[in-house]
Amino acid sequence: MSDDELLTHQTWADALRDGELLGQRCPECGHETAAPKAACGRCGSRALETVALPTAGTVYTETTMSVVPRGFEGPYQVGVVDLGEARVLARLEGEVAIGDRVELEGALEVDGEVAPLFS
């Protein structure tokens, strides 16, 4: 794999701003992740492929942030969305519960940092 094929945070963030959720797939063990990594979290292989992830999934966990960091207005929900082979930490819009189906609505951007937004 060349360095041009590695998924960087910038590439991931730019794709998210365009409404696409990128991840990585390990050709050695098949594990997928929803954020850029240097190596597979399951087997340690560095031969990771960039893949487009599904934009719909199921809420795996959720919590409501009542005490929020500076620059944010709360309360709001965050959670882990199960996309099948991968899971992504995301901001959740509306009142969602564990097991609800959600879809990618875009990106939440604060101070130049982006996060997936599902509802």
The other form holds:
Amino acid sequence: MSDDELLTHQTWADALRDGELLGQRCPECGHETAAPKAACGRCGSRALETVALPTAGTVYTETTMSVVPRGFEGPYQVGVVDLGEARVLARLEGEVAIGDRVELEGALEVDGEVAPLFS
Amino acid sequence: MTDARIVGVGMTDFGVHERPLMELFAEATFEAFDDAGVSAPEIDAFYLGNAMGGQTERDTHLAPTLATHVGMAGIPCQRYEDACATSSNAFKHAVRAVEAGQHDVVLVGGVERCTPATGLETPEMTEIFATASHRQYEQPTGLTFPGVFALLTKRHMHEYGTTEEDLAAVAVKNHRHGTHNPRAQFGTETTVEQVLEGPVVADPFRLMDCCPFSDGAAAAVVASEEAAESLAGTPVGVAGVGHATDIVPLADKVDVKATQAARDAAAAAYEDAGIGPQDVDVVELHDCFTGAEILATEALGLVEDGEGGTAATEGRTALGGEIPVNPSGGLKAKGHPIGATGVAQLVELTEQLRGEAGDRQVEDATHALAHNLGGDAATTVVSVLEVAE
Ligand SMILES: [Zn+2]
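Hand over the structure of the form predicted in complex with its partner chain; the form predicted alone is what we had up.
Complete assembly follows, chain above in first position.
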């Protein structure tokens, strides 16, 4: 795969704004990520394929934060959603618990930064 | 290759300090100099830990400034910045330089200010701490540092049945230990009921599950075995150091509750020291949150996986228990000035191995272990100290 096909953060963020969660699949070790990198986080392979990740999964872990950073208004729930081969850190809505089924609702946008939103 | 020794230690009280970094640093450094029986011209190099001075103090070239302030101008200086594992990383490099024969006597210091004395209140400091998580794939969700460890801990609770009472037991224990430490930020006891009644910060963590914002400094003089013999300070041996990292961001880690970097760093440190977890007599570990202590006791092999919570509740990790953890009060009660934390753990353990720890002394301790974690459980440095022959 040539360099210009490597998934960038910009492409990932633009896709998320369009309701699609892009990720990468490593053909060497099978690891999938929703946080695109220049090489596989598990094995270092540069032969990464861009893939559309599932838009539904189960909550792997979560927390509701009451004390939040400047620029955010709490409380809100953040969690890791298990999408099968990949996991993604996302904002969660609906007071979901570990093991609950959730679906991608779209993108949360704060100050030009984008994060996945599941409920 | 020579062995490294810690020949002198010093630290300020941890808490709120209305003084610039250089003055805090000098207090800890001169205490370490006097303890070691050295003066500034005898120091060959300076390894500094400071994580956030650029963001909190508008100070980004600190090492030469601090070296000059304590009379060490001219020597090679370097600053390490590795989130909360900052000064143990500086210590590791000082030890390696001494072992390699590059330097004979090295100062390792850590200093940080994180309290509102900096002019920054909780939302700003929470934002700064959050910069230790992934810029693109963690920070935009609004994740905080309590949030990072809450995610790890909730999974541990889900898989092992660890309870909020178990978490509270860690806070109660470390506060009780802190009452015996005159340098601790919190010198009062607390109860499980009080912890469980506190306001939620990031569930399952309530206020008393979290370490405080702290200001402070800590310093240690590291010397070769040969140099140590000519110095007045009572040396302790550096038996082993392990340093490992895990995948970032945390969603990509294989198993978030395993804290794999701690397991890898501990394995390296144990091998370096030629001991196993059963040989450790006293531990200072990175209890930035109560859940972090539970995960760390398991990762270090001090208790079986899944037993970290019950070990705390049953008193197995308390002073007088089978493996005393955080006799200093830990980050929870002693305080957590980010860049000073790793060296402060070594200050406590040096005093423990010398038998100078007073009411919190672990009897007949010959091997001590420090565990210092940084970022979203991505960096861990584990150091093993021993009574010098
Ligand atoms: Zn791979």
